[in-house]
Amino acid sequence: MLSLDFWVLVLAGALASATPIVLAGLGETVLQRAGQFNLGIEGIMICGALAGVLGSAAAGPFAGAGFGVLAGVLLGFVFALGCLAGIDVVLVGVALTMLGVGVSTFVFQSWVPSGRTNLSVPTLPAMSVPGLSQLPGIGPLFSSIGVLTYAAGALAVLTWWVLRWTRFGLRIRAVGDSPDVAAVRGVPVSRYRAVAALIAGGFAGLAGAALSLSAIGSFSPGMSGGRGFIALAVVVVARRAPLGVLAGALLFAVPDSLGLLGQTRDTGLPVEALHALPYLVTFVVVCFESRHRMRLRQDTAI
């Protein structure tokens, strides 16, 4: 029987694991509300992770987070240019993933050549919740939450508010739901989609910085581990709702946390099975969501 301490550790790890998925998912939500999607989140995240480490080494962890955002906005600009040039959005996304993985590996190996010890940089601080962190049993859960985890929660509420209640959000939804009608009403569709791509890139870059600066303070090629694609799945499951992204990210993060904790604790399951859990959950949930949508379309057709 696993103890309460074990599950507190699982939840703490899940919050940390969910943070980059929430951040990347929020940006993708804005982009999809504008009528586009970006398969290049994985490449942007890995570049954001490297930029975060480089920025932290130069000027501290908060500057590193800013560097991650800038790297993401730059790659979001590349995505917007590709779409404006009329290139298929799927091809642009795939190319962006390959570009991000290749460029980040090249820059990292130029900075830390093979054979040298990987460099560690200052990480972003954790924050305690006054009162809650002293609670018996579950107190440790509220004493080690990273600052970007709080920021991800606040940004989810802010994104929901902007999309729901502001003129900018109304226009983003308009160009996504009916671009022809929006254009007739004088809304510059291409301009709003380009802005959405920049926002999505910035969020994905910050998500990458959260990967490298929240706990470990270092970079390694491939450290995003497919989280960009999981963020895409979360947006689908959350049906492009910012607050739904929060819940969806936790759904995938809990198995991820179990897998990491299973390396040091006996959970009664093979470590390999625990590592496969997040991807298995992603596959199953997306299959159920696709089936649900197919049934809705069939009912509408009838």
Contents of the next structure:
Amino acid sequence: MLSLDFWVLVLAGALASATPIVLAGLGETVLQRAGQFNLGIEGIMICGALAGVLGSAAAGPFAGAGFGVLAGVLLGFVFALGCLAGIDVVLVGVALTMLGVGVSTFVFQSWVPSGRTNLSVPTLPAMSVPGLSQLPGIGPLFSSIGVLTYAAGALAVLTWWVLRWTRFGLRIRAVGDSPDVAAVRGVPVSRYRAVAALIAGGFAGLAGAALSLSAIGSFSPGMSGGRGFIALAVVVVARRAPLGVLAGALLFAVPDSLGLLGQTRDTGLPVEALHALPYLVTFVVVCFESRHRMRLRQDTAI
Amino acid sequence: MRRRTLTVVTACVVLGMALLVAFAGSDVPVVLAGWWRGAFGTPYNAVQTLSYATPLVLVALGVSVALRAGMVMVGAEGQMIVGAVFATVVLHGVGPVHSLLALPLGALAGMAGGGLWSLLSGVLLLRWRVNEILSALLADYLAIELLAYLLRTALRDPGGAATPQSAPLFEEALIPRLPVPGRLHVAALVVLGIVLVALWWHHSRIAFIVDVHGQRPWLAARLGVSPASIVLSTTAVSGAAAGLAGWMQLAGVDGRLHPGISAGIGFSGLVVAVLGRNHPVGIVVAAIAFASLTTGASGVQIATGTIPASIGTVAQAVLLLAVSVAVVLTRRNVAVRRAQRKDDRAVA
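Counterpart to the form predicted on its own, namely the form predicted together with its partner chain:
First the chain shown before, then all remaining chains and molecules of the complex.
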């Protein structure tokens, strides 16, 4: 139906669009393996996006990414404190979403009062994959990939390795699978959960920085557009496996990129259908995954 | 250790707000005075606060029913949108009729739309155990796109404004305003009536069974109540309440369908239900407090000139955290006292 060039463009866009979701999803994977669930990723991401822009304006794009991580860890700390105080996890998440949206809008509006033009800051560089970018046809796919996309891939492998092969990872999983047994064996459960919350926060903050510093170089309130919630869905679909998050994120990102590029051509579909496509695909896959899990549980019960 | 954690949380909350105010270069007394003036200072502002609180109460009452059944309803935003869309379609469809017909028709259409949209999550939860939080969050985004599509095509104002919005509703379909300064409509009294009904329901047998299901589903099943009936009915009630709120915003405040019709009320409704501890009176108090932070924030912006109105959202999040901490504290105190009493009795 459409040419190879078009699909190469779609995939290249999907890689960029998947990056923040992979990053946020990896953090959430660690947290869920530790037996918790953060509904506030959306709020952390948007703060990370703002911190990234502020940091980049002050000291360059890499410092910006660092600022994003710092902001995320700070909000992860709020999450950990809330959970330690005994507040319901869902509540802490909702509060964190509101807090993140409110604080980022507040700081942004104090920094750039309405009426002034939005600042644009230096963005993170992109690199080509040597060798692959010279391939005929699919070469453009590898010609300019953002540094954080590489980082997301590397971090996925690192997260998998840490969770699978290190003592720390084993303890995180133990705390999540059976907190009572872990506590009896002398693993400080709440401390490991707090550390997991900080890690999840840092990842979500970096995801936010990826959102604002990869291509645009500026911040606008609401720019995360529900991607934090999508990351949650992706972790469910990926069955809490770090490498599965890579595939799961593409599930959202390919329709997302297709929707964006589809607007430039006549596809016969309304724009809103293209916008809704990634959410719809995620929705359907979450449903099938839940059905699959339910059948699995029934089989083992018998 | 626990007590210390709580102190740290409270200290962080207070410090955070003070830092924000200091960051924007202002003093706390000026901010507080601005908040009071914006929220309750003039009759007009006080009525505006009540007008903001009205849909919050309605959504929160619905959410609280689902919460008691153990379901977290984050989908009220989408349900409000679909309710308002249904009401618009039906009202534009029948054309100008007497308001005695148009008002109930709009209300019913709104409730039907909200209820049906919420059943999407309810049925999926029941059939395939799809997490209701995830499905509702995703359904919210689908509802937003559906609204955008309809406003660009079928429901677009033929009068041809550049902004996407529907044609205004006919005169008889609009909810009459109360004779007060500000945009408070007659349906606010209906909400008050619903609060009274909710007060009665709160202590009824059905509410008790819903509670039992929320805490121990198998026990409710033993009592002869199927999980399906509870999940579907509580979901539908919460969706219908949100849809009704959608119609009230449409016919009572805005007068026509536009992209911002739900305006974050759905998400805030969940927070108000939690703040009000699922109790109707608590919900009314919480909704007014919550709304006062929105209206008061404009007052803060005017009074200081430097603090943006988004401080309202921050204050709402902080309020949620602070109240949650307070709830945990009191619950713990009650538990400790009960344990002590038991010990005393054992000694005696």
